[in-house]
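Below, in structure tokens: the form predicted on its own, a single chain.
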Amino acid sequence: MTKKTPKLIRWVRLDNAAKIYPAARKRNWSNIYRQSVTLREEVDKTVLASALEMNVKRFPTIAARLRKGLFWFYLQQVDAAPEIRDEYSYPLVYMSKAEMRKCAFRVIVYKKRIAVEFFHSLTDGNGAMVFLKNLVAEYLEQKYGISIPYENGILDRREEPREEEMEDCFPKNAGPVPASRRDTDAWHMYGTPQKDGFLHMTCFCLSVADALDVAHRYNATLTVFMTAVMMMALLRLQNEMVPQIKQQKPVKVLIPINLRHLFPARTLRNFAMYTIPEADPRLGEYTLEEIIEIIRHKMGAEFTAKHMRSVIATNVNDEKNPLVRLIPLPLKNLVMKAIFNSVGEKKACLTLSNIGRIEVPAVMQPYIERFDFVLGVQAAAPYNCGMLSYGDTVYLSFIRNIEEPALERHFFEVLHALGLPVTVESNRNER
């Protein structure tokens, strides 16, 4: 009886943007995101397992290990679905890379939530929600015997793999010319470090349209409305921690954008880049209407195709310089660690990252009662916040790892000044 040829797993280059986080990783700051949904009715972990089998094979730049090679790291895909895990006690658990050796991803239960969180280096916000939705549309067809159309991201789980969805979009989009890294210093919220290494986890729950109608009334978005608040926040609280004006240093908040809004793509890899907006409060008190008007124009001048096809070049350009492919993984590490220790996470306070309204079929929507999105907090920064809307509700999720909840007071405060009712949840730490 002759033996079958085992199946080769897939290997793919980290992607342009995925190749700094290997290297920028720290003893305690693994960069690591989370994604979740809450269904209507406990979890059934057997029938998740089956699901996550599926879904492993079909996003296979998704489900995969940090492999490290001579150049380069690499993601390999694995070759069977983790075990699903029961929750701990806080969310985005330091992630080892021995853990990544194994899986850069873990897939976590807790009552009727099922969290899945990524190793920044496998995909970005949209990539890691397709997979999240495409994993809870195969637990559903198996639990409940129902059909899901494909669409609002839910795909064939029985289909191979498409190429396009395993691009990297970063050098076909470079542009001729490269953008500066030269940037201001913001400032950077301090507390008392949480000993033990618990996170923080706390969720600002809204209406949609309570939002959108004042957001409207300023002529803002919803992302552009909530980064003001988020920057009216800052500034008030740096008011009080530092009430000399002239050591306070630019309020700064980094808005990420997903590129795929302006150029054709289908990658579920990283394809996204950033704005950064700031207000110095060394020139004068900033009404909401100034910090709106900032955001707008920051965001109107660099969310257009030129500018980001700049900003892209600047990372390919590194990648593509001859002594940089040469350099051994080590060395490269070195230096790409330095470069975003003194180019990264100084830039801004934190993230305000917002995925967008999730939509899903609506055979889905009966099963599902929200989702979530949680950042990781910052290497040198204390904050992060993650956003997205489900129904009619908006959800802001900040993470800390200091005990003071300052920036979440003043938060609230903004937006009950606006007349915005606001229902607050948290994990607080009852030990």
Second form
Amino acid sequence: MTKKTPKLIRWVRLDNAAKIYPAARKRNWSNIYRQSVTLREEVDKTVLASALEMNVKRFPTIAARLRKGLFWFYLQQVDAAPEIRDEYSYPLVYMSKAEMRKCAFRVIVYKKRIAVEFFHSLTDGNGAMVFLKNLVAEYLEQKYGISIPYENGILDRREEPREEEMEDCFPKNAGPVPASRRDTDAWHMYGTPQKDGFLHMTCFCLSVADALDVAHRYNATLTVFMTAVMMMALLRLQNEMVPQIKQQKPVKVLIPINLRHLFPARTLRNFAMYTIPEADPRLGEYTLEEIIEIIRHKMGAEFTAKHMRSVIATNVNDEKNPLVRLIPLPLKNLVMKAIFNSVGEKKACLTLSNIGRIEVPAVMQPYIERFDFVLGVQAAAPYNCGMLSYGDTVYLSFIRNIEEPALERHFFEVLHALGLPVTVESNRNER
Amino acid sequence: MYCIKCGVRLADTEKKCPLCGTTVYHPEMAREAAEPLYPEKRMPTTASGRKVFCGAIIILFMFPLVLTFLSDIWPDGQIDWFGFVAGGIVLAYLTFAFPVWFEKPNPVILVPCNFAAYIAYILYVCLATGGSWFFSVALPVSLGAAAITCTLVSLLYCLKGKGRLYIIGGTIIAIGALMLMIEWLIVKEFSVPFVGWSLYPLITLALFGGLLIYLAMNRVAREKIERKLFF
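Given the form predicted on its own above, I would also like to look at the protein as it appears in the form predicted together with its partner chain.
Below is the whole assembly, all chains and molecules, this chain first.
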């Protein structure tokens, strides 16, 4: 009788950036985000399930579940693809601990849309987009029998996952000197909390050409320009909500930075850092040009390999500390949660994450209508915003857990004053 | 289509402006019917905080349980009176805290279960104290009380409030009859003379219960009482 070889279960330690997210989870909040693709025809769930099965094998660190060790959390590949779910009336429905233990991502289908929601410990926006593109590529190949070349993030799904894709790139890129974490607190928005857990998603659709045209007039990139518009909207909103200038606080927007642009890395795990430009309304009124200047200088100074190495070093040093490593996980969680609550989200009003221009092989384009990127709300602040562009449209998705769409209104007014036409859509329906 | 209030261009999916809430309408412009971006009214069944709350209550009940256990066992290493306290705490939990586990607790099931637990506890007390009164007195009284309470709860629950005066009136009379039964059982078990104390509550309760039934039958009298006693 031959002995059956036990199946190899792939597992990985959480990367440096991912470690905080499981500890920071709350009873009604977990750090998840969504990337979706809308096709031109209704999605065939049976074919998608088969494509997902293939993708799950190819991306073992993304198609994973969150497990607990004695000292650290870790990711373990899922045994089989999760069941494809139906859409609810709002995106990013709370992902419980029990769900993460089974599978830390979801695939959701609604008519022509395929959405994947990821727990942030699995991967960042870049890795998630590779996962989604490959899922769509596999789906299109199986459904329509087309052959898609391995370009623009499309990989060979039949090959074994590569080591460099599963690598934690933070430790090897840590610099010799850690940077300081000291930073001022930002103004925190507030409003009437949505009682039933409903999240309001409002998507602004703009023409790429129009947006770039205006951005270039201010000598800014699209990310810098949109961040400036957001900061302007936040300044106006704060003026409205906190009329006394002395009581106002700095307006700050967290901009994630894809470190793959700075360091040679092909990892599909988290490899992003951030910068937080700031405008303090107590110093006087700002024009859009001034805000753009602030953001450009901030990004120019911090979006360098040297600076990022030092920021990475700060985080990696904490993780390498032998005392920290020896603390049992439950205690570590308590400490990390306390740090996250007291520091984590106080440094910015919201996150504006731009994953950039989405490109797919030409053969896929006729089947795809659009992509979307929706961030989950912050743990203690009501807003967040995800952005991408596909084809000739920029999609900016606001998410909020309060009733008042005040920030969206100010954001629109700033764009309107700049002469940028915007189309707005939402999940509001008949609520 | 543009919002007539804030001027933003709206996708065909929108029925109201997402920025100002204004209903999308144009008297001369027909709108293309578009699929909504998300399905309407499909909400997840959110895990409420009930489980956490129930867990906290269990811990709250565990605290006196452990404390009394330690207090009992500490001096001589033997359990003497802990069983009585533990039984009482468990009964309190079953009566007041256990129904919280259910979103819609069904009293028709829970009340008989509670009575079963009370009867078991009384049996334990009887056995632990070496008594012989359980089957002769405690069980018939408990069963009588259980029958009255369960009937009351079941009728109120199943009839959804209809015939309340009949049900409550009947229950009050039944409680009076139970008093009579209790005195009779005490006389029989403990060989004490029959003094007829149970007749006082029986007559009072029978009169009051009868009055409620009369009011239930007589609409004019009922309305008159309502006029006089409203608050």
